[in-house]
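A single chain comes next, written as structure tokens; it is the form predicted alone.
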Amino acid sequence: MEKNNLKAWLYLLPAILFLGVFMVYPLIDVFVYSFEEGYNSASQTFFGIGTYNYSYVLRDPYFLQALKNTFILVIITVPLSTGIALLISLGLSSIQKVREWYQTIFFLPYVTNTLAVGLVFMILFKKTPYSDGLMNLLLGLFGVSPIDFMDGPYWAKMFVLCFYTVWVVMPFKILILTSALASVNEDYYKAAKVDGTSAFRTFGRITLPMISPMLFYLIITGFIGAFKAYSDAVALFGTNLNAAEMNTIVGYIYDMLYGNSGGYPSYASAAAIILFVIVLTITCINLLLSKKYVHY
């Protein structure tokens, strides 16, 4: 027995080594960092060691904006992607003879480049000298006038960024779906056919139950991936995203190592270690919340 786990140890070896440098190691370093105060990246020195790092990053409005607009991304684009992405399954499922051809296609926009998909969105939506845009065109066969959705209202910037977000995850999350309705035994419908069970009530106590785990990992994963966002909205609004009032906390960390307000490593550890609590937080609310809900 003891050779046997000896053995597994060192099978594990490799990945705990490579966990330990690219993974623990960094964290650990990351929440030193966030303590040292005034820390001088080129001299590796830092003058005290305190909260002040955090009391900065949490008045600064930069960091509060980007937070209002990571948390807006996940209340929205969750659940809706989520949902839709349900409603698709659902049809495909029903599709048996086309169901790969079509699940090819809902599966295009994932394999395509982000800037690329990016850059389509900017043609759909963006207002030019020369045109309005093809989304304001149809918008304009309802009457409605012409919106500034790439330079305009707060609004119309955010809309545009959760639309772009929901088309490019919703694939992944078709595919997963679909799989998992097809896993589903089919002598539990059959059962609720002969006893009369309607199809609302068969979705909600057979279908809903048998792939519940595939829906609390996309949830879970869902979560993690949008507060996580800043490749969205630097493919829509570029890399000046505080001057679009678009930046996300992943795009705050990043501008203050590296971008124009670039240097401070010590706020963007501070900045990390929130995020890093608050998906923390809410992964483990979610896991609280499997063990009602989720059905192995």
Second form
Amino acid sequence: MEKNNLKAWLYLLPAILFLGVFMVYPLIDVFVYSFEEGYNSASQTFFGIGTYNYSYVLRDPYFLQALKNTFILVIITVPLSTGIALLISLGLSSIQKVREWYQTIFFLPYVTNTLAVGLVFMILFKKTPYSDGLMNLLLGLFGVSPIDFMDGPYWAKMFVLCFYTVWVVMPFKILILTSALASVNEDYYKAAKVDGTSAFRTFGRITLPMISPMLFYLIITGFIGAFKAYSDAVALFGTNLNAAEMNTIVGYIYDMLYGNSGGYPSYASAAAIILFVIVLTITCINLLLSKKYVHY
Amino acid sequence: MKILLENVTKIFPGRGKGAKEVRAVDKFNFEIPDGKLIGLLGPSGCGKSTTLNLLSGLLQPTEGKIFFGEDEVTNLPAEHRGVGLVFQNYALYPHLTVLQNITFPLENLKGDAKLTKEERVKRATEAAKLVQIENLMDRKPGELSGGQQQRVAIARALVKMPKVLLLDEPLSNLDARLRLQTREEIRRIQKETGITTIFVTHDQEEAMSISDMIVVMKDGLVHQIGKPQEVYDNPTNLFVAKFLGTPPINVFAGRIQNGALYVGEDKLFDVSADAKPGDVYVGIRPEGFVLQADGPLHCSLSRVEVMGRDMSVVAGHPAFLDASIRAIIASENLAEISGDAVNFDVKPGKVLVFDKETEERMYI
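Switching conditions: you have the form predicted alone, so give me the form predicted in complex with the partner chain.
So here's everything in the complex, that chain up top.
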């Protein structure tokens, strides 16, 4: 028994070593940094230990802005993208002929580079002295006066960011949901049909519970992904996100480390820990809710 | 309620280029009497499940008409036919409890037929009592055995008081012992409710044992319809004869010559003078053999399998068309068998003769 244990540890050693060095140690380190006040990574010195980093970050208007942006992004894009993806998947699974063709089209954004797509979106929405942009052209048809989406009011910029995020995360969700829908045994639908179940009830009482594990998976990963949003905002508004009022929590952390205001690993660590606590809390709430609504 | 099928035909288009269309059911004519238990019997792919789906309304026939009582239902969609359907895999909703599964069809009722929650539970409990699962109402299907799931599926089909109950291979997912028990159960439930019931099976024993009538199908064609014993005793062709009975019928190459029936060189018995001479298939049911020292059928003896009540004599014959002959003989004759040869006489009623070309039955 003893010998076997030793062998087991030996086999586990490579994984433990790598995970320990590259995952566990940095995690702990971040936690430690977040309590070291005025830590300087060059000289490896700090003034003292305490919660000053947290109080600084939580009072920093840029962080509060980032926090607000991130929450708006999460609350709008996760339900919206999951809902639309579900509708599109339902549509896809009910057509026969050009289904694969549509599937390919819907999946294209997933294999396209974020920054390139961001550029395209910028061109769609940007208002310049020479042109109002394609979106404003469209809106003009309905008599809406041109809006400066990229440099204009806060809600317009937030709209572009949300629109873009939904568009980017949708393909993966559609892919997962179409396969989830396809895996529901046809006999359940036949049984429901013979029993005279309406299409609406069939969806609510059969389809939805049957795909609920997959739906739940998408919601959890959607939440986590949206909380960690950063590259989307950069793709649209450039690297100076604070000036654009479009920073996210991850963006704030990045700025604290490397941005113009950079060189503050302690603040970055504190912000990272705050983000971690938020994500953990939301995920725990999700898991608790899933016990009630998800059928395995 | 009686059901009438008139020239019902279902053609599926062929898949892929140049593929031939498939006639799953071809000109099915049958009047199913009210309150009977009908077994649709045939090998895989014979069109029996398609027939069931045509009756349920999940499929529409290509040609022909279907009547429930006096009403034509040919193009009536499944949800308006009022049939109860039990699927081969039961199709119980895994996320609902037994009670919720059974009340599910009742929740769909609209207008005047709408029921209150108490009424629904009451009806579900009655249906559950009928199939004896009333103590399992709060379980999920995943927590039930195969036999229990089967009963829930039947209760769900019965709860809306259908005019017709359709069962698709109801016993195929059960083990041998449960199968015997459940088929009795299906018979009992059918008798108690008096609902016209049609069930599909590929197991002839199952169909024979509980059906009022059986329909033998092959390749979309109905080969024979009748009471189980009648079909067994008087099959219209070689396929039906081979398909019914365990052990299966023993088929020999034979001929009619000089007013007598021959199997190989052995003359079995004289036949009527107007029997057409020529090559035939001779089928002898396992119970049609009689041990007799000077019997006309000379066989080589392979072995004897004793099964208690009776025994199975496994033998060979040069004119036999399969691997080995199986004769079922009462056990008390065990002492009479020894050596490597055995002679049989045959019971003429258990000998069936079929035309060599058409494989149709010849009455001699």
